[in-house]
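The data below hold one chain only, encoded as structure tokens and taken in the form predicted alone.
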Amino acid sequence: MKPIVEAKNLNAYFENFHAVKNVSLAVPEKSLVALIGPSGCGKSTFLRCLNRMHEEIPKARVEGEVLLGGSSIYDRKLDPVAVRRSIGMVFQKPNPFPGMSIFENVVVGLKLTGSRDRMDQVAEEALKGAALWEEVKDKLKKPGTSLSGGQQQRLCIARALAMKPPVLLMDEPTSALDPISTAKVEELMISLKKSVTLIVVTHNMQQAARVSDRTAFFLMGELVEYDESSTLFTVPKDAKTEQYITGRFG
């Protein structure tokens, strides 16, 4: 399948340390890639290349490409905010923006950029595509910090999905949550990557073999293998997946 996002020889740095190595990996349109390894591996700094908020961070600096549709997103020309309007991202901890209700979550996006055209449709279609329109579509005026851990993360899912992105990053998007909200946003990867193309941070293996098509096994900074899912949890090429994946280290 042709890649939506492709990273090429990237490399990541904090000051002098050295956190992403050269890494190339292609993620197929309309695809669930999850990025595994043990804490401080890279693939948190890999996944904020992507749609270049790794620059965000003072004296931290990137290095090789990263394509949208063949298309360089680090070109000079770009506006970094432009390119995170393609590539969303849903971080950790649920983020609803406080003092703004569930609607205005949604939309705050579209208000930024000043379309302001649909947004009662956008609103409801992000939600829908969320999972979460049936729990909320009676009380959208209510704030959006009112609800549950589980629903505030769908909540940050609906408005990254208001802006219509061809792709979705997600830093473990459940570690936050208790069993039944991550079986739920599990489901809703699921569903989602019909439509959008999903790459996300998890530490748990179980979750990964559960939703992704593909997964990168990332260690000391290094992509050290990438395959189908159902490849390489059951039949790792490289000794240190296997090791990493039979809980013999991390």
The other form holds:
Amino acid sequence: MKPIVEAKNLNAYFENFHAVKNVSLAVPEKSLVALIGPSGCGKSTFLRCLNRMHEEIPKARVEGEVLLGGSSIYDRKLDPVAVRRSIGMVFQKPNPFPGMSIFENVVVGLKLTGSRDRMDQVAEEALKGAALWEEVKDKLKKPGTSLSGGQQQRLCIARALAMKPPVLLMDEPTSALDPISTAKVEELMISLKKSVTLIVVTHNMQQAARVSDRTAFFLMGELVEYDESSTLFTVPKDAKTEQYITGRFG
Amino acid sequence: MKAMTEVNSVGSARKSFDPIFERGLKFVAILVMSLLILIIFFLYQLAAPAIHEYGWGFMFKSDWNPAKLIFGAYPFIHGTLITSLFALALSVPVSIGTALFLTEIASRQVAAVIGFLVELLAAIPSVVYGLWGLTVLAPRVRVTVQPWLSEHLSFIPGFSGMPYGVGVFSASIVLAIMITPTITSIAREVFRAVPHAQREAALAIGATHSEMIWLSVVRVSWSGVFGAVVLGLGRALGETMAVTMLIGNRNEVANSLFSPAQTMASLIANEYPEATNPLHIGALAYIGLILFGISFIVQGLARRIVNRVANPSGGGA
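Structure of the form predicted together with the partner chain, please, following the form predicted alone?
Complete assembly follows, chain above in first position.
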């Protein structure tokens, strides 16, 4: 299958710290790739290179190449803002905009791009896509922050989906949620990959095994192993991967 | 067992110091509080003749003539409010802009240097501001700024009249400079309190830098910035020395921003040393009491707002 996102010899730095070391990784379209590894292994940094969020940190820089649908997102002529509009991102902690209603939170990105047509319809689709519509359809004017943590996270997913991105990045999207909310978000991830390509950083290996098609194991900034999840979690090729997934470190 | 009792005896010996220490702390705390009460009481006693003579109406009377023993506080309340509010109008855009620059745009080193310099403005003594205002600012205001303004902006009420140099206009400019560090540093704290996750949320949906500043920072900071502004107002209301040197000292209601006037603080500073009649002294003390009351309310309000923003656990954003 043709990859939709492809990192080639990607290196990421924080000032002098080399956080991601020469990683090459191809993500097939409409699949879910999980990035796992111990804290500080570079998986989140790698993720943040895929929508050019990494460079927002002072003195951080990126070398190498990331292709989205075959064209480079690090092209000099390209504005990072445009890249982020076509690659959604969901964060560890739900971060709806305070002081904005549920509806406003969903359509805030559309307003930025100036596409104000059919906002009601787009908002409904996005909320349905995030499996939140039934819970909030009668209170769209309530503040987004009035929702529970799990609902807020799905609201953030809806906010990203409203931009109709081909790729959605998730940085430990369930680590701040209770088990029931986590299960809902996991279910949502599985249903979303029919229409969107998902790249998900997770600390939770069971989660990676449950939801992902492919898994990438990072260690000390390097990509140790990248394979079908069914293979990686049962017959890992690398000894370090085996040690990690059997819980011997990390 | 023996070791245990020794430890205990040492412990109790140290414990016995606690009540003295606590009582000492309680004493100084009460001392500070009673100072406040004593000052209000002293001021009230001094003001009593004027309070009995004029009552609340004192605040709305416009005549002030110590020779004939006629007193009314309105021109000075007006002068105080107009200089403070005009100073705010000048200072708020600069302060908030600076605070946004320091938190959102400047690199850490640049922010440290500029932030330090802005705070140094607060270290310049009031009398030095007054001196600068009198010798450098007021002459230029008289010769250049005010004629230009009355030529081009006279359609705005207040931007016309004789260019004296000293007066509401110059006093407000100096006041604006003096309150800028206050508003800037508090607004900066308010902006800094916005979680990083909020900024990332905006960037991740494709906001430009300025859209991010608006969406994630400014939009949620209104109440905190309002608190910063009110705190600046509190400082402007009570400022005495520089204003006394620049306000022009005319005991009348200012009919233009260019005209000389008098604030509550500058009036007291000007007239108290020569006031002998108890009613005159009383009227000045009464004005002091009014100024105290206004400042008290303004500062209290501002502190509440700022504290609520700094510790959101108390409710509110």
